[in-house]
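Have a look below at one chain only, the form predicted alone, in structure tokens format.
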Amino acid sequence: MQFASDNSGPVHPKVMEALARANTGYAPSYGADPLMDTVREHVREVFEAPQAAVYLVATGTTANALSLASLCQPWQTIFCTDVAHIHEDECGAPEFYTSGAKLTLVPSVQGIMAADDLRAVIAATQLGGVHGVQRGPVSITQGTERGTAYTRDQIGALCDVARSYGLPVHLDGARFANALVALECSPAEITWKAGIDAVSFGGTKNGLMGVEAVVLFDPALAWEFELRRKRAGHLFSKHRYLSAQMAAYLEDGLWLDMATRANAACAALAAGLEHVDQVALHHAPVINTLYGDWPRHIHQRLHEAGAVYHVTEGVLTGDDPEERLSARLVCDWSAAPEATAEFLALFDGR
């Protein structure tokens, strides 16, 4: 009953036999290996972005920092949803690699912002001439952290707003897999045909041992983030272990297979959950995480049957039973069905 997070599941075993083959003989070190040259054709096809420049790195921080470092100034500032993980969960890794530029803090409903909600923000900003921060890129995340997902028209919206100001758009895609074959598009529509100009395309959550691409459409930005990605640290000298993963990862839509999976386990755990009367989803998962608030004796009960996930808002020990407490539960691509009855049955008292 592990719904703590989709980094805590297994890596695949495909994934396991591709670095197992990769560990074999020698192969040019930092990025010049042979699979790597696979990866970044590949990469450049699911896209359809023939000029694209394709880079890997190990962690989602690194992805997103990185990525907005080569698109923004230290005196500038980005525009992100006051739940983005940049802004919540990377300890001020982007303010650290852009050298000091600001996050300025978009409301969001259910982890999505509003083009009206960006526009209003943008144009408070930068009104103060050169005692003010200036304006900076937008990051906006697919899926989102609330297990939301941006469709096409409302990701188009939101370029188009940056467009107006002249500003360049992010994709934190840790989830993109997932949000992808929830929206049954294509990649390229969500990204560069909306007015995407990079995007960190997770595999870490997604069934990887640890890799992420930074996808920069613009092959002019190629140059700078080498640099940028070689004085941070993260230039593998081994890198065709990084290789082989995400080869595995796009080898015969793996990372499709993969996504499909860990939302089809997270709808049937909804589905479950909305026929116990004593539980609220905030709202309907769109990908592989759910959110939802019960009373404080079933968190405790579950937890003590062994049930693994976060509780959010408030704190399970408590001298009021029946208090409400939110809950975050996430699936990954090897859940299995038995433990979510498992779990299900468990809000029963059996």
Given for the second form:
Protein chains: 4
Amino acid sequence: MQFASDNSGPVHPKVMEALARANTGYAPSYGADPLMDTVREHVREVFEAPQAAVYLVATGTTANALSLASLCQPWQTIFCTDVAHIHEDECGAPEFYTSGAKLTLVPSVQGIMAADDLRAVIAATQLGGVHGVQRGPVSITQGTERGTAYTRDQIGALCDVARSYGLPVHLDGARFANALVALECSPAEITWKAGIDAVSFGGTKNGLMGVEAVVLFDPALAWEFELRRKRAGHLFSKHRYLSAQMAAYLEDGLWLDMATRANAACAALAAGLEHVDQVALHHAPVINTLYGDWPRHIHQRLHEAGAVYHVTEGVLTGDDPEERLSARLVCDWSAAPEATAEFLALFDGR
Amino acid sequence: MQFASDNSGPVHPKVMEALARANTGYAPSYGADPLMDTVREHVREVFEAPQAAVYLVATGTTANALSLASLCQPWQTIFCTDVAHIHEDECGAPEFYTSGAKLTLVPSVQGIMAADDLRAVIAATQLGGVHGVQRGPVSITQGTERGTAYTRDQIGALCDVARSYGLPVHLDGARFANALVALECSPAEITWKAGIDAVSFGGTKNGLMGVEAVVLFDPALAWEFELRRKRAGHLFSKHRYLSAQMAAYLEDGLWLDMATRANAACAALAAGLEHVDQVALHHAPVINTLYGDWPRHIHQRLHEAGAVYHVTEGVLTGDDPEERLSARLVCDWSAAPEATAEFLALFDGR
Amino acid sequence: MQFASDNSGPVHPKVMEALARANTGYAPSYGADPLMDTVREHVREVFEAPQAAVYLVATGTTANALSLASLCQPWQTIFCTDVAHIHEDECGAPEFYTSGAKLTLVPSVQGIMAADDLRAVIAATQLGGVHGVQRGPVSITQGTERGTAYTRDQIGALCDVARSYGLPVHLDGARFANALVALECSPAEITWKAGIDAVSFGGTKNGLMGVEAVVLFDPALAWEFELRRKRAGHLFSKHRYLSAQMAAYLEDGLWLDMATRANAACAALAAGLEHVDQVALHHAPVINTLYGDWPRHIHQRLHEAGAVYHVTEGVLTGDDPEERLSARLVCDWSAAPEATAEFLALFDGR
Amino acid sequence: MQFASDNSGPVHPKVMEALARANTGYAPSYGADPLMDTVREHVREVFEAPQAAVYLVATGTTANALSLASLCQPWQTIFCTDVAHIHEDECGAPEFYTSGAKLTLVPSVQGIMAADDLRAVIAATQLGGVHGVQRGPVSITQGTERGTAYTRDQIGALCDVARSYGLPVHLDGARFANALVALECSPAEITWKAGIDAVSFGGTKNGLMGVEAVVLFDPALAWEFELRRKRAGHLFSKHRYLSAQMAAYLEDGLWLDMATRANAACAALAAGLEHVDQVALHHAPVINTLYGDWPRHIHQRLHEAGAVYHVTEGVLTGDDPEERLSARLVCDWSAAPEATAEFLALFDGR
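Give me the form predicted in complex with another copy of the chain now, not the form predicted alone.
After this comes the whole thing, all chains and molecules, with the earlier chain placed first.
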């Protein structure tokens, strides 16, 4: 009963096999491995972007921070939601990598930023000429930190607002695959065709050991990005093992298969919880993450029985057994139906 | 005939097996995996330092830059040799991580910094009160960038100089294992017992996929280090795969076996080259790296035959076939005697 | 009719005379001028803080940013109001000087931060362990950016909250003198006795040419501050001309006289505006700054007649002549009653 | 007998008068004062550069650091001499302002960098592709830190080297006026016509209270410079008092008069010292700074008699009265012939 994070699940066997295959003899280091050429071409195909610059790093925070640093000057501010991972969960990595840019928070509903809200916040920024920070990139997360996903139209509307101010747009795609399979559109349609300039294309949360691709649709940013990556210690000497993971990820649609499995597990979980009287789900299941709330005493029973997940609002130990506490449940590609069933059974087992 | 770098070689099979073993079910993320507890204890045992803070990162540049940032204020300068990796090969990572500290270069002979030179350079720094940068940490590399290793006494003398000025000492141990097996002493003797405060304990160049341990002998630095690591994107979510590598590395002395093999391969190479009239070796073999020079036409013949290594001074293509060009040859743990023999045969095959 | 800013007014003649007196022969540079010794002692007397470290810089942004950098780590966040000068009007100086810290905004009413709001915002920060930025200093502005002033009790309550979390408190005192004369208490009572750790003690807005004192009640911060100041280019070689200004400022209570005059001019302005039907003042006059709103057509008439002030919400040119636009009126020490009378007459002259 | 620094002398009376004249009524703040328009035009005329962006700051370190930050990326290195003010006397300001660039030192003779040495050092940099820092701006000082001045041809040759690598050139002109009057050429000839991109045009060491102009010959750098200046706290609210100083400086050639006087005083000092047997001057007098050496016992006698200057090598107190110690003597615009005579007489008074 593991619903803590898609970060705590295992690596897909095909990825392990790819690592083993890559472990033969010598290979050029620092990204000059031939496998990276394959990966670069495959990522470009996936995004229908033959000119895109493609780089691999090992963590999502790195992919986000390096991308934003390439799009943002130190005296600018990044527009993101109040629940954005870059705001809440990266210990100030964007500020560090941009040499001190700000983050300006845009309200969100279920993790979704509305175009009108973005426009209003941008308009209210940079009114003081040289005295205030300047407008910088917009960063959105797809799938969001609240278990939802932007539609193509929503992304398009946000990018239109950004473009009307001449601002670039970054997409934190730590769960891009989960969002993609939940929408009926192509990677290109919800990225550069909609107006996105840079994508953190996640792999780690979706069955890899630790690889994210950064896709820069403007290849003019490439060399600066390479210098920033090296300077930050994120250029791997034995790069082939990053390449191997990403190559396996993209081969035969493994990335989509894994995302589909994770989303399906989450949908099954939601379907079960919908029938539990005391559970209030906060949204319909879209990707692989589900938010809801139920009474403390049920949380306690679940934890005692070995269920692992985050209580996001409220404290597990408390006086009132009926107080409702919010929870986040995340399913990874390896989520087993048995675990879901066991988890759901605990709700009924009163 | 691969002598370009110990970064281009493969991962040891036992490490691959450890990764496979670690790939079972769920594990706590971000360094809370139980395997990390084992690693921490094992590293502490290796260094006889039961209180040391131990962290894993994926690259040597990161280990160095994060360690130095923990020891250095932005208005200080780091003392290192003119051939130091942190000066020449990290694209300014120490400057980035320290928020703009300087590096002050100390002369070196064969990569070795002499205590008297260090003392003279430190003494000549910070004479201008508030106007100049202040004295900061000393950073030395063991084994050095020139294929040599500091003796225990040499390290002690350098640490004594640093201590006399109240300065901490960092050790870049990307090839620590290679140096250790070349000296007759314990890890503790050439680190904290000699006066070292922080060690980048390398694994990547010595058979791992991409793991370095940072060992901070003063545990008071621990929390700041953790925040710096996170903020820089170097805290891995699926941390167990770093832990697994380091656990395998330390188990049954694998790290020492691999270093011994690499050093032995290098010694065999040197032994062969010593008998080649036209080759001048720059130093006796100590670790797994060898510098020497020979005429251009031999370099050309070697490259045409498929030998891979760096020409460090001079240009492979040039008019004078007899001009002597310097080369660096590096052997990794997997170096095959056949490759060495094939390589040496090319010298005789005129 | 100049109400744009206390930055646009002249320097007091006594300050000009002091500069002339200081301009005799040679003097030690970089802060070693004997006049600085006098200033240091006088500031310590004013604040009843015989151990305080006292430094002079030329701008308020510098005083704030250097002070905050001395109190804040790069991975921390500074708590300030949503209308704080450090957030809105310094183009990211705190972020630059702290090497990338965040600012976390606390709601404000009339520029005043409530202790309960501060507690709630602090409590909601740093819940994610290493993943989020850490709690850093609290920064409040006295007098506030909205023309009000904290009472001694309000400051005490805010400092109590900060202290309960172990956080230092910085006070942006660009208009400290204006607040002080509006309250019935001593400088010590509303600073270190209440729990403030560092004060930007403003002079520039109150009749000086360009000098602010930084007062650090913990002298252990002194040397680091000096290095930060030098490194930022804010250590003046001909420092005696900063000292001379501050010496004149403190002599015979000139600073209090000037603030009293500015506040009185503002009170007279408010008294006049209270009787204008179409004017709604946003607060009772406290310091030298007044906020209010009135219809666009009156704004237009005032501007045409040569009144100079900032319209802070709304646009001077617009369709609806009755739309109410907000304005900020600031009186400096040199404000002439005639100008106020002329300004007020324009309201009646319909 | 004040020869410590041109920073310890007084402000010229005409500058004080200009400050008094500027102190009338209200003026727009933050550089919008009409006087700044005059200054901008005058500086452009002086440099024959009608498009140049011109800004005022208060210290030389700021002028240098902000200019370099506008010309340099964080992953680049600045080429300067081993005695450059930006290297030795700014406590790492260039590193701070550039977000962590390096300084690469070029050898110098009497403070002068030779074009061949610059070329050799540039050529030896950036050989490691992404692994090393990249080539950045060249920065030279005119007049130099060693009392000399570059000829027009020397500057041209250095700029040619920089241009051949596509690198911009910054000129630290803290003593630009002193160098200019020592050479027979126009400001344009030894700046942009020779290939200089940005000039720190000093005023503080040459009779102002604290103003340096930054002249950017490429106006495309203007807006970024303004943001950097604001963000660093170097945009003065009461900017008119900077403008007034610079306006007086340029009016009727006051700046050249003052530099001529300072240089003449230095030449007189040198002429006197040349006849003292025990004095060895290190160079012919060119600007207002002189280096030489003589025995300790004479230094001691001079200091006891009240002479103020820096002993730059060696220690005033020491055993051997005949040991030769080096000194720096600096004359400012106000240097009195009587002081020089008194100083010289002390040498004869054995």
